[in-house]
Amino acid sequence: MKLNVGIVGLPNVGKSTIFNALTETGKAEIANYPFCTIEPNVGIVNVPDERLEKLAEMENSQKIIPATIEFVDIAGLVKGASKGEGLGNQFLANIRNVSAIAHVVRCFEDSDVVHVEGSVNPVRDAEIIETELILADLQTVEKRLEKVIKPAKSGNKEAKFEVQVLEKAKKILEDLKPLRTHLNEFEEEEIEYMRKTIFPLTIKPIMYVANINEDDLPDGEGNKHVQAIKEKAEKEGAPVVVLCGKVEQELIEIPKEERKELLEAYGLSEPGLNKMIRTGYSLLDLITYFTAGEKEARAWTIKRGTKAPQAAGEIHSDFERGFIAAEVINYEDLVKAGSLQKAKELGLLRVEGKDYVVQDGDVMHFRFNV
């Protein structure tokens, strides 16, 4: 499964319109109805690093190539998709294919933009999709267990397993509560069969987007819509983006060198986007290594916890293959030094073996031979 972030919400909360303003394009369509996406859009978005870009500075690099991650616009959900109302089994299918879900809620009042459920209420939208999910995975559950159940009965050890896993999974489903909220009930063998088997739809990460008017930039820290929506992330342990789909329309819309301009006119340092793809990266719990040099300075992505040969490995297979150490600085004591050569006369740069956890930021030249 790739990883990336699937963008969902209610029809017409401002999910295609955020879409194109991250990938500055226009292939999502925007209408006042519902179920103007159909077809999920996929794009791939540059993750915003400042790091990079210092480094490419410090070494003279010649290009820049930054880290990505991709992002889909998938179908508005309405209440019974999980029983195939509106775009229902079309929806769930596209999110069980996403690996973390940014979820946009409407915080803003206009009167010209129909809300399906009739009035702005963000906790109950984020209600509304948060029981669909819940109730198609209770289904998928309730089916595996009737297909183990019996076997499980009869002695065999794996099925006993199963349905140990599955009945725990369906009794916090019952109680309408995500699975992720309760991941502290199943052991790590557990968790690892639910997403092989059944790949349940409320155990991926979440972040809630709230789509604010341009009024209530830069934070929404008065809108009592963005105040309600972070009380329920915060009892979820879920982080949440506040930004104004408009105004990051308006940004991809004008020439790069006007754009700070109008993000200052809005109090803003940096576009919402910034935050949203830097908060889908940490979702999908990755993190970023660098190679910098004259030719290139670039941007490598690995799940946390990888170690250096597999890290290579990203580079190229016969880097993992004939990983014999890596020359490894991190970021900030590179910044210190004023230069990689500067880091090397002050012996500051490491040289690590294959067992090395690879850290975010972690500077690194690989040696290798096949």
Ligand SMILES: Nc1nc2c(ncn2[C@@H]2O[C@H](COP(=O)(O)OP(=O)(O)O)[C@@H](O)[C@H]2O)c(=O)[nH]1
Contents of the next structure:
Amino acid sequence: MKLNVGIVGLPNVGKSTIFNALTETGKAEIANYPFCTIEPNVGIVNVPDERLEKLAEMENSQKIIPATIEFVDIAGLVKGASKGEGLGNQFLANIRNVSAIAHVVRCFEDSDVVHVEGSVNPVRDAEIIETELILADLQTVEKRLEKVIKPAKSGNKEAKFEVQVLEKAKKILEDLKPLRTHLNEFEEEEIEYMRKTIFPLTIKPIMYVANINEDDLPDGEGNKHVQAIKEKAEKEGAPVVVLCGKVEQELIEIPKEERKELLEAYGLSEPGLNKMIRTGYSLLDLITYFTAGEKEARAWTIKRGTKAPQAAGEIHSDFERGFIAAEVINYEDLVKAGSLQKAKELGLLRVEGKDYVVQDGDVMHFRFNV
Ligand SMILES: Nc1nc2c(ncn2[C@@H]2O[C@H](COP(=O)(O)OP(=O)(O)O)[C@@H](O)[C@H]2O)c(=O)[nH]1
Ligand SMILES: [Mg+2]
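Would you mind giving the form predicted in complex with this ligand, to go alongside the form predicted alone above?
Everything in the complex follows now, all chains and molecules, and the chain you saw is the first one.
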């Protein structure tokens, strides 16, 4: 499965503004993706990571290759999408193809920008979209139920299992609740089944992106709409990223050297987009390990819980196939040592075997034999 984040929200909330700024600011070198055609609404974005910069400095690496994550601008979700309103079905299909959702809500007042619902109210807006996703899931679940109910009745074991899961999901969706906030009611294998067989929209992890005006920077503290969406998000256990789309756009339009000054003027230590990228990364349950040498310092993306051989396989399938061992030091310890060479001299590199679960920030060197 591709690991990507779909940007979702009502029209005119700032999705494209944010998407464009994102793809500009974090533009990944397309040269690294020779075999994929990149659609105009897809942006491959570098994951900002200070550790990688420091690592490259420490090891005198000529090149830095950051981890990347994909964002997709999903346009045009409106009320009634689940019934095919607007370009409803197409958009729902686009959401089905992403692994996580960045739900942009408008928290800025601006009489020049039309609000499709007539007023600024991010909680209502979020619920409009959520309801469409819930209704779409309900349709999917009901359709599948129709198919499996007969074989289940005649004793088919798999069908019986499906019915049990689908009935549970149906009840939650009929209460107009998303599946993602009710996952504790399912067994692990039931969740797995839903993800792999019926691809629900509301099971995907979500972050809210509160788009505010520049006067409300740095964090939207005094903006009541931001407070309201934060309360909703907290109940759901979803993260909120507060940013100003307009300022993010401004930042990419000025020369790099001037950005720091503009950020400081708004009381920001970094672009809001950086937070959004990192939040997307963690929503997907991804962590980073590093390799570093004179040639390059590079960040590699793995799912949390990945063991050393599979992590090595990210670099090359030979590394996984012929895996012998990994020399490992965590970034924090490496910084204390000063360099890989010094760490080696101090005996700080651990040798780990095939059952080692790679940790975020591990600096790895693989030994393999093919
Ligand atoms: N005042 C203000 N306007 C914004 C902000 N972000 C986006 N807009 C404006 O809102 C309008 C819709 O933005 P767009 O990104 O096209 O929204 P989309 O329909 O969600 O993709 C445009 O005129 C933007 O310039 C913001 O932070 N503040
Ligand atoms: Mg748009």
